[in-house]
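Shown here is one chain on its own, the form predicted on its own, set out as structure tokens.
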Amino acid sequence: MTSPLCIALLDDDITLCAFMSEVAQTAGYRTVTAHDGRDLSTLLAENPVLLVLDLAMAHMDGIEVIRQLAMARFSGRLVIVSGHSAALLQSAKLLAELQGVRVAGVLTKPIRAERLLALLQAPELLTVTPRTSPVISLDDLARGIENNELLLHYQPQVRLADGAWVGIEALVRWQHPQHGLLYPDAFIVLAENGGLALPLTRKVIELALNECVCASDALGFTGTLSINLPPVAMTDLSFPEAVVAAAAKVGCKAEKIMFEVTETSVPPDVAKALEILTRLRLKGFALSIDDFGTGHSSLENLTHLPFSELKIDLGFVRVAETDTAARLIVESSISLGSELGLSVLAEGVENEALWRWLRSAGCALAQGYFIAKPMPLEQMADWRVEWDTRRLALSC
């Protein structure tokens, strides 16, 4: 018998504690709990898949925390929880994600079971196997591309007035010969620390770029593909030369991409970045603001960078029925974008409330594990299928 996922909680207040126990418990959850930041390692010896964590601690505080879990290479998903404004859990969730962890949501106090519950049943919570991230050398991921041991998943996205699939975004894996299938957490880092990260993303565009027309031919799919760019692409002025090529080699039109660079990784270089963007888009290639309004200058990038498509935070989106701040900023982006002239894109639409919400909300697009969750190619055919069925039923 399979043993049960466990959560950690680490918060002062004993009684929350509790609460948030039977709360998960009831969820099918194990738990494990502590009052002091500085026994992380004893919950973290656990393996949860989840901690959920107060801001505001005595003797370690949550900031402090999150170092301690980025440090620690956390290969679980953090919830932050604080009494205080709305702007300060953004503000700590902005800096988990900076230092690579992963935050599947923040909570306002007082906390309310059916929010907290929404979070505990997130897809990728429920189907998600507890792992530690494998150690990886710099050498050994150099080999690793070198050998043509990288893959990819892809995501589809579709139109919210009536179902259509639009897009396709491709996700990176790396299948590796010892510790088997890796995702991006353990080896994105590595790679962009240590000067890999344009030989990956070239490995990337050259790999979808290949299966994307295999898309066309055999599925028939005519949308765009979505593929993210790192910050150090926006520093080598030989990038969109180097994509041009690429594209022409397998006979894929500039306009079927869609480069998308998260708000966070504009690099210092602004100059540069808008060189190598806007010779992008002057090449007919389009490009996405991603994660919107998790960075500190979002509004200076939208007027500054030649953004074609505005996609919408999964953090903001995924509460947005239960938070009212989330929902304002999902609604302030939407009419935002539209007013620019901006396709705009929700991502996290994990539940048909959610999806009902957004069409009516007037978001264009949506991505989502309610739609689909990343997947190989080969798959792409069963689930056109299956959702081709669904999507009728979601017009009515």
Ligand code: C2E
Contents of the next structure:
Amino acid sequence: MTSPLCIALLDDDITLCAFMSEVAQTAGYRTVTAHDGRDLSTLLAENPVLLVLDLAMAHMDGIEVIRQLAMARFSGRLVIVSGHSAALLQSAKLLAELQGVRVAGVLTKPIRAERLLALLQAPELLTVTPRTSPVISLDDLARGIENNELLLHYQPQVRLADGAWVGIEALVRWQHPQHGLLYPDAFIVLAENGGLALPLTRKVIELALNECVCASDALGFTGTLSINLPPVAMTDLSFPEAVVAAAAKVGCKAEKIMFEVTETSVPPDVAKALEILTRLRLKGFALSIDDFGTGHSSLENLTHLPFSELKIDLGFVRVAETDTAARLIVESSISLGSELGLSVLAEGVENEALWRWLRSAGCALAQGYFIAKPMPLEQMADWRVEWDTRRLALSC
Ligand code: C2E
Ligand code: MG
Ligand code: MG
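Structure of the form predicted together with the named molecule, please, following the form predicted on its own?
Up next: the whole complex, starting with the chain shown before.
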């Protein structure tokens, strides 16, 4: 007998969650519930075909949960629930869709059983294939980090004006002994929720610094190395000294290293985050605001924190040609970045039309599959030869 499809419910209102769970069970589903966004990975481990999500929760708001769903490449559908205005629900829906999360509908509180049932009985739900990626345990991840199973792929960043190669972003992968090569969507959320984000980051920094020194020797690469930082790095006061020491050990200059933080990953203790980020800046490291546009306090963070680069989220860039709202977000991010003196990079540049449009819109830098997919460092020399030819054809 096949087990019934699973519906996940995430709402900090315990009574409402119990009510929705009962409705879903009446409709023949199995349910899992949680009342805190930090328990998202537990819900996803059940492979739900639908997640009912409350936008306003105490510890982690629904917008942050949506970002994590996008990162985990959630293959089910989402129902967004809120007591706020219909306009807010619609913008949350747009935000989810721009990040590639499929939305089955929105529900305004108070929730009526018939409306929820109608969404649960939509025929598309039965066609959703639950995610089949392996379920990883925290112990396994700790072991993998310890056993040096993490490795890095690098994605080039180039200047739109002339195609010059100016940087690389280090993106972590895990060569798992049983499951093969795993991408961040399979383990980053687990690392962040399970207290392993700092050990993972230390390993990534160590690997990236060593490999980058090799790259500059072997490839003559003189650009910047970008490294993603998890929120917890901005709560660790010893972090700036630790990276200075790591960089000095391999003889890498701080100016060549850029730390990427996402808007939503700035932790609640803004004062501490500000202290750590400012100290990183003072020590010469560059700071980039990653996934710009998906957070909720964009402007506030930008003016308070010492950033040098703004990376426009790929969810907006990829659809900028066809979606008016996304195009406006990209255009206004470019002008905002320029006004604040930041260098603006567009992520997710997937085709030549986007490349040309971004160049004419005044964007400075680009990263995306059109230029190159992330790759092991060994493939970079071949890519550079191929790119140099393509650059010319782009009349850069
Ligand atoms: P991110 O930092 O925004 O990285 C960009 C992601 O977009 C990468 O996915 C990259 O492969 C993908 N990408 C690049 N160009 C294109 C494109 O043209 N089209 C499409 N569809 N995708 C593109 P990846 O490597 O799976 O990484 C996903 C996320 O995982 C990263 O998003 C970052 O938030 C996180 N991550 C990756 N490496 C690390 C790490 O070392 N530490 C931490 N804390 N997070 C990491
Ligand atoms: Mg990044
Ligand atoms: Mg990004």
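Here the rigid core means the biggest group of C-alpha atoms that line up within 1.5 Å when the two forms are laid on top of each other. Please read all numbers here as calculations on a predicted model, not as lab measurements. Residue numbers count along the first chain shown, from 1.
Relative to the superposed core, residue 154 shifts its CA atom by less than 2 Å between these two forms. Superposition on the rigid core between these two forms places the CA atom of residue 167 less than 2 Å from its counterpart. Core-aligned CA deviation for residue 335 between these two forms: less than 2 Å.
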